[in-house]
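Listed next as C-alpha cells is one chain, alone, in the form predicted on its own.
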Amino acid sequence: MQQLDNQEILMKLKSSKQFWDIKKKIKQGFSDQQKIGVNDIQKFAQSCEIEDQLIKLISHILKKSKKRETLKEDQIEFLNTSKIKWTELLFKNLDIVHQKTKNQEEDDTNTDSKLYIYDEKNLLAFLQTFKQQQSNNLYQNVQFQSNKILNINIPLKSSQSILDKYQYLLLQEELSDEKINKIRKQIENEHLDIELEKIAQTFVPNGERCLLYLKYFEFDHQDTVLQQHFVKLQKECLNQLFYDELLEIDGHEISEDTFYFVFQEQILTCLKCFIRDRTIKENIRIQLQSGIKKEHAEFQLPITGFFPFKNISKYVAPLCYLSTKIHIIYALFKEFFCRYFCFLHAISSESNSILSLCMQIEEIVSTRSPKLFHHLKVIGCDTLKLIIHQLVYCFIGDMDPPHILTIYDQIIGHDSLEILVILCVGFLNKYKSKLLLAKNQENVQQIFSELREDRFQELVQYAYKQ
C-alpha cells in the first residue's frame, strides 16, 4: 500500500477531534489584532508541546496507512520448527476426525461429540513439550524457573509493566448520564483510531459500541461493500465442505449457552463464510499453521490457511448483540480474529501469542501468589491448566455478554490481548482460598463445577490482591 500524500494526511487530521482541539488552543494563544506568522505559530507550538502532539498524530496516521504483513516466520527458529510439528499433528488429528465421521455415517448409534481437530487442552499440551536446547545471546537476560510448566527462552515484557498498564481500571467509577452522553457524542464525531482507543480504554456505552468498532476498523462507510462480500461468501456455502460438519457440531454446543442459543443460525452462517473467505490469509496478522501440503492427503488446509478448532463459535457469539445485520457481525468477527484472536492459536514469541500470555500469567502468579502456585503444583493441577480455557476463549461462557464486550473494548483500547493476563490472574486469586484447601485434582474440578458468576471489574480487583 502506498504512503499517503500531504492532502490525504490533512484530510485524516481534519477528521480528528484532537486536531481541532490543537487548532483551538493555538488560536487562543494569540490576540485577534496580533499579526501571526508561521514562525510565531511554530514557537508557540513548541512552547506548549502542541508540536509533539501533532507529530504523534501524523506518525499514527502514517503507520495506520501501511499494510501490516502477515508474520510467517518467528525470530526464534525453534518456534518455526515447532509450528511445522504442530501442523503435522493437526493433519493426523484431521485424519482421525474424518474416520470418526465415516464411522458415524455407517452406524447411526455411534455418536462422538469429540469431533474437532484440536482444543485448548491439546494446544497447551503441545506447548508443554517445548525444550529449547541452545541459549540465544539475544535473550541471555531472560530468567528461567524449572517449576514453571513453560520454561521457554523467549523475550517477555516485564510482568510489572502489564500490571501497571491496567491499574487505572481499579479507579473506574460509575459515570453520570451527562458524562455518558458526552462519550456518545465523541464516538459519533471521532474518526481517528488513536482517540477511539482512548474511549475504549475507559467506557463504551452499549448503544455506541458497534459504531466505535466499525469506525476503529474503518468500516463505518462500507456497509454496501461488506454486504456484497458477505452475500458472495454465502453463495459459496452452497458447495458443502467437510469442515462444515465440524462447524455445525461446534455451533450446536454454543446453542446450549442461555445467552447465545438464539444466535445459533447466525453464528454458524458466519463460520461457514469465514472458512471460505480468501481475504483472511492476506489480512491475518500471524500465520497459525505452517503452509505445508500433505501429498496424497484427502484434505488440505482450508483457504484461510488454518484448521477450524473447537469452540471457534465462541468468538462470534458476543458480537451478535451488537447488530441485527449479519454482514456487520461477520465483518467485526473477522477483524477481531485477524487482528487479535489469531495470536491465541499461534506458535510464536510475539507478545500477544498464547505462549507469551501463558508465561506472563505463570510469572505473576508465581511471584505474587507463590503459596497458591506451589500448592497447585504439588496436587498435580498446574496454574495454566486451570485458566487455559478462559484465556484462549476470552472468558466467553464464563461471563455475561456485557462483561465480555468490555474485554473486547480493552483489547481494542490497548491493541493488545494483555487484559486477559490480568483477568486470568484475578480469576485464580478469586478462588485462591478454596484452591488452597483442595487436596487433589478432583477437589479442584468440584470447585469449578459449582455454579459461579465472574464479572470483569471483580476479576480486575482480585488481580491486584496478594
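Not measured: the values here are computed from a predicted model. Residue numbers count along the first chain shown, from 1. Just so we're on the same page, rigid core means the largest C-alpha set that superposes within 1.5 Å between forms. What changes on going to the form predicted together with the partner chain:
- Once the rigid core is overlaid between these two forms, Leu436 does not reach a Cα shift of 2 Å, moving by less than that.
- When the rigid core is held fixed, the Cα atom of Glu51 travels 2 angstroms or more between these two forms.
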Second form
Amino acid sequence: MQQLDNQEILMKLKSSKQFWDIKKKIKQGFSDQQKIGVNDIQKFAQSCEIEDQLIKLISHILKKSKKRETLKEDQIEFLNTSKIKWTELLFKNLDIVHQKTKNQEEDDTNTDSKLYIYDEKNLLAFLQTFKQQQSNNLYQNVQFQSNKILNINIPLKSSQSILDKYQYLLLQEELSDEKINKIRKQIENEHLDIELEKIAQTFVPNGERCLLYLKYFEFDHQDTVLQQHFVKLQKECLNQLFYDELLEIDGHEISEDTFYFVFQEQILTCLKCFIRDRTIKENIRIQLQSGIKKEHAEFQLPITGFFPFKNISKYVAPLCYLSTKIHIIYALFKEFFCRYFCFLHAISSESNSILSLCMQIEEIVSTRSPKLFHHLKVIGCDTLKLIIHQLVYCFIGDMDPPHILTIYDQIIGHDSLEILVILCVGFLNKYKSKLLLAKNQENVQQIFSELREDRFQELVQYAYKQ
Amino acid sequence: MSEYFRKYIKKEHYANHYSNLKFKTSFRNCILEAFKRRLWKETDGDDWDIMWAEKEWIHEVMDHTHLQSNQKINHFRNHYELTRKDLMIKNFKRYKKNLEREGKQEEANNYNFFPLTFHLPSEYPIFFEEFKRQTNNGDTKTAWIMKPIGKSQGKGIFIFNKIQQISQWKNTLRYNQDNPQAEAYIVQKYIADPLLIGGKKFDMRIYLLCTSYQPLTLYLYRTGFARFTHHRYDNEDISNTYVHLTNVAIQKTSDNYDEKLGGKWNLQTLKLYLMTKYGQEKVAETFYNIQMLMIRSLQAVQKIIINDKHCFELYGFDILLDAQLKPWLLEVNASPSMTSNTPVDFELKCGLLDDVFTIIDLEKVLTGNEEQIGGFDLICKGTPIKLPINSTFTTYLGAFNNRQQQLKKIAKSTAIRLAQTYQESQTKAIEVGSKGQKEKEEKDKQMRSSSKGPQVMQNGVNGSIKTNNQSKQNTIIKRNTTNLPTLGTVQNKNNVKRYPLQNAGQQSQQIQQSQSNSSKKNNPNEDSMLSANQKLQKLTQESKINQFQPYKQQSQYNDVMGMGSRNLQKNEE
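Could you switch over to the form predicted together with the partner chain, since the one displayed so far is the form predicted on its own?
Now the full complex is given, and it begins with the chain already shown.
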C-alpha cells in the first residue's frame, strides 16, 4: 500500500464513527458562541483530550497504511539456522515425493494417496529437536527440571495475560435482534480497522461476515481488481506444475468432509492460483522457508517462497461459506494466510508463531492441569502431539464451519492467533477425564476417533474451568 | 424408532397389537426394511393391513377392490392430479384463477412458485407466441426446458433456446398423431439464475406426508437433502445434462460420481451454509416460504383429489432455490425413491418410513392430535398451523431432527395415557359388576407394580409413593399424574384448559433457546393429553439443560448444528 496524502487521510477519518463523535463533541462545546477561531478549537480540544484521540486516530490510519515488511531474519540467531535446516529437510522430502510419483507413473497398481512434503507432525518433530540442541549448550540445568517438549529461550507473553485477554468471551450474552441490526449497520458504515476489530471481538452477525472481512482487508471496493487478478492467475494454471499434483491429492481429503465436499473444485482452483501468485512473497508477513536456491535440484521453491504442505486445502474450505464468488474466496484466503496462518508454519520467535503457541499451551496445561500433563507424558503421548493437528489447522474439520468462522473473527479481532491457545487448552480440558483413564496411545487415539462435536463457546468455557 | 413404543406400552394396552399386523409390498429396498423393523409380518394374500403399492397398482386394481375398514394404502386414487407435471400446473392455474374470481387476489399472488409452463402439443400456439414475443424483445438467451409428461428420473428432458431445436420433436410428433399421448411434453421457462453452491447447481428433496385431504392433514419431515450436480454450472452450455439436472439417476452415470457422499447434503447442512452466508432471518424466511409452497400446492388440489380414509401419501417435493433464495417448485413425486446410495441415506429413509408408519397408527395408540411425531411436524390440519409469535422458528423444516428423543417422549406419554384409559375401562366394568371393586384394584395394583413405567403412576393416584431407586422417573411421572386423571377421555376434553405458554413461561424460554428444537409450542385447541405430554417433555428437558447459555447466534446454530452427518449418524445408530 502506498503512502496516503492528506485528502485520503481525511476521507478515512470521515469514514470512522469516532471522527464524527469528536466533531459532535466540539460542536456541543461551542454551541453558545457565534464566532469560533481555530485557536479556540485547538484550546478546547486540548482541554478535553480530544486532541489525543484525534492523534491516535490518525496515527492508526497511517500505521495501517504502511506496508508491513516481511520478516526474514529472526532476532534469535539459533532460529535462523534452524530455518535453513528445515528448508533443507523439506527439499529432501520433495525429492522423495518426486521419486514416489515417478514410480507411481510406472506402476499404476501401487498408488500412494498420501503424498505430501510435510505435515503437522513433521513440523512438531522438527521443533522438538531444538531442545536437544539447546540443552547441549547453555540451558542444560533448566532442561533437567522440565517435562515440556519445547523449552527454548524465546520472549513469551505470560500465559496469564492471554487467559485474561480472552476472558470476556465467557460473559457473552444473547444479543437482541435490535442490537444485531445495529451491528449490521455499523459494519456497513464503518471503515476504520480499530472499530471493525472491536466488532469482530464481540460478535459478527451471519451474512455480514464477508463484508467485514473485506473491509478489514481493504478489499471492499476492489471487486473488479480482485476478479482480474484471479482470472490472470487462472490462465497461468494452464501450465501444469509438479505441485498441482500434490494439491490434487490433498483435495481428496477435503472431499471426504460432509461440509466441504461441495467446494472441492473451488478449493483446488484457489490453491492452484495461490502457488502461482507472485504477490504473496511481498505480502506474507513472515518468510516460511529460507529462500536458498539449489543449483542442481530438479525443483525449486514455488513462487510463493514456501512449499505447499499437507492439508493446505483446509484453510480455504471454511471461507467457501462466505461467498459464492470464487475470486472473493481466493482473496480472503490469501489475506488470511499471509497475515495469520503463515505463522503456524513459521520457525520463529514471533508471538504468533507455532513455536510460541505451542510453548504457551504447554505452559498453561502444565501449570493448570499438571496431573493431565504428567499423565500424558507417562503414557508417551505428549500434550502437544495431541493437539498439534487442531492447532496447526485451526480446528478446521473438528468444528462445524460457523464455529470455525467465529475463530476467524477472533483472529481478526485481536490481530493474533492466541485464541487457538485458549481453544487447545479447552479441548484438552474437555476430554480430560477420558484422557486420564487412557493407558496408552491407542486408548487416546480411540477417544478421538469416536464421534465428537466441539463447539467454540464450549471449548472456551472448558479452557477456564479449573 | 418404533421400538420405544414396544418398550413402553404393555401388550394388553394396545388396541391392535403389532404382532397381528400384516404388510404387503413389492418393493425390496428401505421400504421392506422399515416394515421389518416394526416386526410386522409380510403377506402375499389380501389380508394385509398396510400395502405399499406402486402407483400403477392403484390405477389398475383399486377401483375394483373393496378395502376393509382397517386397510391402508400409500396412494390416493387420483394422486396424478398433483404428481403429473402437466396436471399439476393445470390445477395450480385453475385454482389461482378461482381465487382471483373470488377476490382473493393476495392469496392468488402467492401462486407464483412455478415457472411459466405450457402443455405441448395442445398449447403449442400460445407457447410459440410467447417464445416469439421474447425473441422480438431481443431476449434470445432465455432457455426453455422440455419435460416428457409422466417420465421420471430426468429421462427425456432437454433444454433449448432456439425454436429449431424442438422442430425435430415436432416432426416425430406429427408422425405419431395416431397416438398423441406418446410424446406429450410440458415446456417450462428455465430458471436461469439458480443458487449455486461451490459453483454447482442443486435442488432439494423434501418429504411431505398427507394423511387426509378432508380436512387437509399434512406432516412435514424435518430432514431432506440437497442434490448437487457434479459439474460447474454454466448458463451458456445448455446441452450438458450433468450441469443442469440434479437427479441422482442422471448424476450416477457421470464419471466422477462420488459414491461415498452421493453428491448430497442433508437439509441441515444446507441450512447451516445458507445461514452462515445470508444470515438467520433471510434463511428463516426462505424455509417458511418453502413450507407455505407445499401447503399451497396441496390446497390447490384439495377439492380434486378423491379423499379416502384408506389412503395416505408420502410426497417427495423437488424444490429449487434461485439466487434470490426464492423457492420454485419443480415437481411433486408420488413415490419418491426409497433406495439409498449411502449408509446415512439408508438410515434417513428407514427413519422417515418408520415415522410414516407411526403416524398412520395401525396399532391405534395415538390420539391423532400430536404435533410432532418423530421427524414429522404437523403443519396443516384443515388450516395451516401457525407457530407462536415468540417461537424461534417459523418452520421446523431443516431444524435439528430430534426424532429419537421425541419418539421416546411420545411413547412414554402414550403409555401413560393408555394405561390410564385401560384402568378406567376396567374400573367401569367393575362398577357395573358392583362388587369386588377393591379387590380388583388391589389386583390391578399388584399386576402393574410388577413392571416399570406407566405403572408407577398408580402410586401417584393412590397418594402413596413408593421409594424407588428410580426416583427421577418417579417424580416426573408423579407430577404428571396430577393432571392425568381427566385426560384422554372425550367428555372431559372441554373442561381441561391447556396451560398457555406463560405458564411454562420464563424459565422454559431459556430451555427453548437451548433446546428449542425439541419442544413444541402450545396450541389452545390441542387435545388436553398433549399438555401432559408437553409437561413431561419439559421436565425431561430440565434435567438435561446445558449449564452455559451460548449467545444468541450460537444458540440458533445449535438448532441446526451438529446435524451434519456426524450427528445424524449418532442419532440413528
